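Next up: a single chain in structure tokens, the form predicted on its own.
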Amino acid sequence: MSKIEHIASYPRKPQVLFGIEQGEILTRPKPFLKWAGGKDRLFHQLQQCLPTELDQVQNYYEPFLGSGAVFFNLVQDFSFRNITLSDINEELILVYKVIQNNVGELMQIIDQYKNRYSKLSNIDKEKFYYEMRNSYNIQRFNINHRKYSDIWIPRAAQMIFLNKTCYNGLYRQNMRGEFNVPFGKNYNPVIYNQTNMELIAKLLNDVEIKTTDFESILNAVKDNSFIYLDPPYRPITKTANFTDYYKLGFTEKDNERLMESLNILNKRKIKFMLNNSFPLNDNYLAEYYTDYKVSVITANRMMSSISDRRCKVSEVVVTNY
């Protein structure tokens, strides 16, 4: 296997425009989610492994869209011709698909849920919030994902709130497609910011946004593309799995498929990179990344529910060039 390189942490560059966070501060579109393993913190790490290419490149692909903070990086930085998004987790997608069409009328509402929320006590706010879970998981039922209609605008706003209302900001699927994650004790939190959402609308205006598996995306990817990977981790420990975002799972007869696809890309000359946990052994690296250049960044694991247990950890970058 080839060496293995290490990628420095750097601070993070000042910013210049109030954000979405109390006291935070930017200079472009953030991500609107919170997101286990989302890539906004761990971007000027990810950056130094960027092909040094990428401005000549034409399509831009995404699989595993999560919080998009990737994405939204690099189309900062970038005039891709074409955007691919997608991710298998339905209820994402929705939302997104809801910014792209409809911020206005999302900000309203939630801006209705949020008025609700600030005027209730502690304990009405947790009763609010396990009302509102109920009703998501109920009206999954109305929903058809395949075909957009109003009645997504409603539901995209309330997994906003419960988004930044919910433990920790993470989204899980029990095997029924409930969404299950208990209140955080959010009482005064930031849902959203209205010149991030107009923003990030008006980047998804041209974008492709799909609700599929990463297999039939990667099957269809043009020439002159490049393509970002950030499936669900491996876990590193027993109790480290963060794979139950959505209610399939992914196995690893999916991480075999994946590697398989991208393997299939390698020979025709498509430029990706791929994001994954650093096993506690070298036998996971030798058998699925011998041909490809591995890179070693830090990351602050924030998703634990044991404060101590939240330390910086370490994540591999693959890439093919």
Ligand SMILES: C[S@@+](CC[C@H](N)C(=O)[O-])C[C@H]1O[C@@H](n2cnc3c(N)ncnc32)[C@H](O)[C@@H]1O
Second form
Amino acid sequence: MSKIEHIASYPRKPQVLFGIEQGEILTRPKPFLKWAGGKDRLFHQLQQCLPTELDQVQNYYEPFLGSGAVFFNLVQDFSFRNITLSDINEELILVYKVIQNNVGELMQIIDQYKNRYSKLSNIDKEKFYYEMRNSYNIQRFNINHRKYSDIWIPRAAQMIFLNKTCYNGLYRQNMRGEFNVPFGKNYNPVIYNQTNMELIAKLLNDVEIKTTDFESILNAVKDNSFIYLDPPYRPITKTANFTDYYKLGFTEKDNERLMESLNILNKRKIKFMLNNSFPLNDNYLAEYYTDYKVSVITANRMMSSISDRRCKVSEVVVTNY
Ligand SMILES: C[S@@+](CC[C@H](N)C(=O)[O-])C[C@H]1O[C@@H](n2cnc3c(N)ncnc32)[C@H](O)[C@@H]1O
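Okay, that is the form predicted on its own; can I get the form predicted in complex with this ligand now?
After this comes the whole thing, all chains and molecules, with the earlier chain placed first.
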């Protein structure tokens, strides 16, 4: 490995609710979902690892989109001609597409949920949450994820509502594809910010958004591109696993496929930046990323396998420039 660099972390902002403070006036869009491994608070550290000539790059790809924190930050400072955002989670991509196409109707439906929820007692709020979760799971059989239609709009509204009221903003499905995260005891959540949603809808106007595995995206990358990759992290404890995001998990085989695709892109001189966990139990950096530069950053992460505590953990940023 050529070099390991430590990037300084900055003091955290005070009391932020899902990235947006109550009543905050926004001029720059922010992630509208809370997502496991979301990078909004880490962006200032990641920024220091970006390639210097990013303003010359025409195409931007983000194939592990999640809440899109890096995309939202980057598009404000760089004017990429083509942007491709993707994720394997079809329910997540459904929400992005609804914001792109029907943001007004989406906000109206969320407002109805919000108004009903805000008038309930705490016990009834919990009931409301489980009823919505149940309806969201039953509805999945009526959705054709390959064909945009009006019934996507209430589904996206439910997904955003559940995301802001479930435990810790997790999106977890069981093997049957049911969303199974418990109530988060969020009795007064900020479900969305109208200005933010409208800014995001504008931003997504000319963006290509796809539900797909990362490999098909990486195989089709054009010249003069930059790719930001944030795959599900390798487990950092023996009990942690890859399955926090998606019912099928992210396996060792997936990591190998990823490394192979990146090596091909590297030969084509296409620049990429990848995040992953700091290796504690294995030596994957030496195995997979010997030829690349590795920087270490620090993050506050929820260690669900240990307790509800947030801990400071090291993470790595791998770049090929
Ligand atoms: C660490 S999260 C990304 C977080 C994102 N950077 C953010 O700021 O919110 C990893 C994402 O990879 C997605 N994912 C998992 N397996 C995938 C695959 N094989 N292809 C594409 N995306 C995948 C998950 O659905 C999840 O949204």
